[in-house]
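Presented as structure tokens, the chain that follows is alone, the form predicted alone.
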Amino acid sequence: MHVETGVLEMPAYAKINITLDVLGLRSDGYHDVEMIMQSVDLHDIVRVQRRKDDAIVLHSDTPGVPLDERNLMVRAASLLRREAGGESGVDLTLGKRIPIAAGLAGGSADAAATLHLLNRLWSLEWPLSRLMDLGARLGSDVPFCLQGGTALASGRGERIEAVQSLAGLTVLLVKPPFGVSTPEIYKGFDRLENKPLRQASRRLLERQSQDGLFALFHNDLQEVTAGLYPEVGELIERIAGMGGRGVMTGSGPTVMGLFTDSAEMQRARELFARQYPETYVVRTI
């Protein structure tokens, strides 16, 4: 394994779900889904640097971030090194800005950036498709985070197909002061008697213009998360009262505020930021 010298770093971009359709429970315990996933400019910073020994060591500026094998960055580095047959150690540094356990794929984005950077640092020159296959072994969102942009994700989320770009949208993100368990939310979905059958992902792909785009944002898990965590539903209602549309991203609890009027969005951001420190205005990229 040949190794470059120096320090490499890159942004690790968060994602939002434009749509999230749950199609059913699979035999392996996961769920078949269809999602239109979108990168946004909210990001962490991931840095890698070669060590003289064979240790993989993670540093972070954020309390509460696990620094061992519980962290996807460490697991990504270990997996890539093992698959490449190398022995080099590496220092990983994470500058955390994406909220944790927020439905924004922060951990998956960090793992994806780690794979990209180590592919360069160790001069592997693996193609994106090979990194995405590896990423799918780490988590369902990692393949998308490796590719980024706008994509239709299917299977358990690991099958990625690039679609027409939705870059340039401005979205308000409001993260309540708690996280949610994705397995818990999917278990709650399985218990629903009347499961949604809207399949918003396909309808959005078939649209021919930007007209009515926000009306197609949809999340099948929203009812479950709002039922377990009423504050999510309250946020959605408050955004509607401010002239926007509120839709949860991922399994939550972050809620997106979609506004056609930029002044209304700015007023909403100012109001929410007083109560929720993790409030952001982001752009799709």
Contents of the next structure:
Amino acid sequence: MHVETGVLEMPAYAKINITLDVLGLRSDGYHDVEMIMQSVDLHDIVRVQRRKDDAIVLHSDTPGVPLDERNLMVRAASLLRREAGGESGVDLTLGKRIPIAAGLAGGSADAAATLHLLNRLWSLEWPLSRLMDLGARLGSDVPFCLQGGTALASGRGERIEAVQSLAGLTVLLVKPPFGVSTPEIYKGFDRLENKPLRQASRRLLERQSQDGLFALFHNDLQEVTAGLYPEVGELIERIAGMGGRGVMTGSGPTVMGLFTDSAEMQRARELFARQYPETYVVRTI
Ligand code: C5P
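Moving on from the form predicted alone, please list the structure of the form predicted in complex with cytidine-5'-monophosphate (C5P).
Now the complete complex, all chains and molecules, led by this one.
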């Protein structure tokens, strides 16, 4: 974070799902999950700045980003201010780089950064655990984004436990030119006849070494999203044809390309980038 007079800013990192196991539908409409979540260096920039009045105003450099209460950053600022009993206004500025509705938790990362920054700007000094409790009220991925790194997420995704770091991996990300709705994908999962019960997260945590790590990446929602959006399945197959392994992140549609050979990854990147402008090579952090 960097301090000027009344201005703070920080990067808001995207996440990938190394695993995503859906354990079952709950009575509140959410699903119990187990996920190994991982921050990557692809990031937005979030800035907060004091205002003289009491308004909460969001500015963004990207068309298509809602600037009102639909935006999780605005909701995060309102909620924190209400819970802290404050009245100060703030300008929020978002430099958007993470693709939207992509399975990369971009909106949640922006909300998490907003909470961290306002906690400092308003000198609240709330501990991380308290910010995470508040973040869970904004969205299931916000607590992970507040903590970052490598974590096992459970419950509906809001219960976070740090696990051995998986920093330093290089991953190709290819986002097809459409977004998906997370509730739609979870509903599709409920309709699956043969639900997977793979417990990929547990198996990955029990591994003895990093060898064969890419083979343990798994996502229970992939079949649902690929069924609704064939381009996702095609991407996964094309990555396999290029020597890698394709696995979807979150509820999609972004597909991760996992390559042990970096020359093969670079070739895949060049090829996909011609067709998909939202192609990235990222590092886990
Ligand atoms: O928590 P969040 O607001 O991000 O979730 C969006 C929607 O995704 C929920 O309303 C629910 O339909 C679905 N969801 C779910 N189970 C989860 C997380 C999200 O069914 N663990």
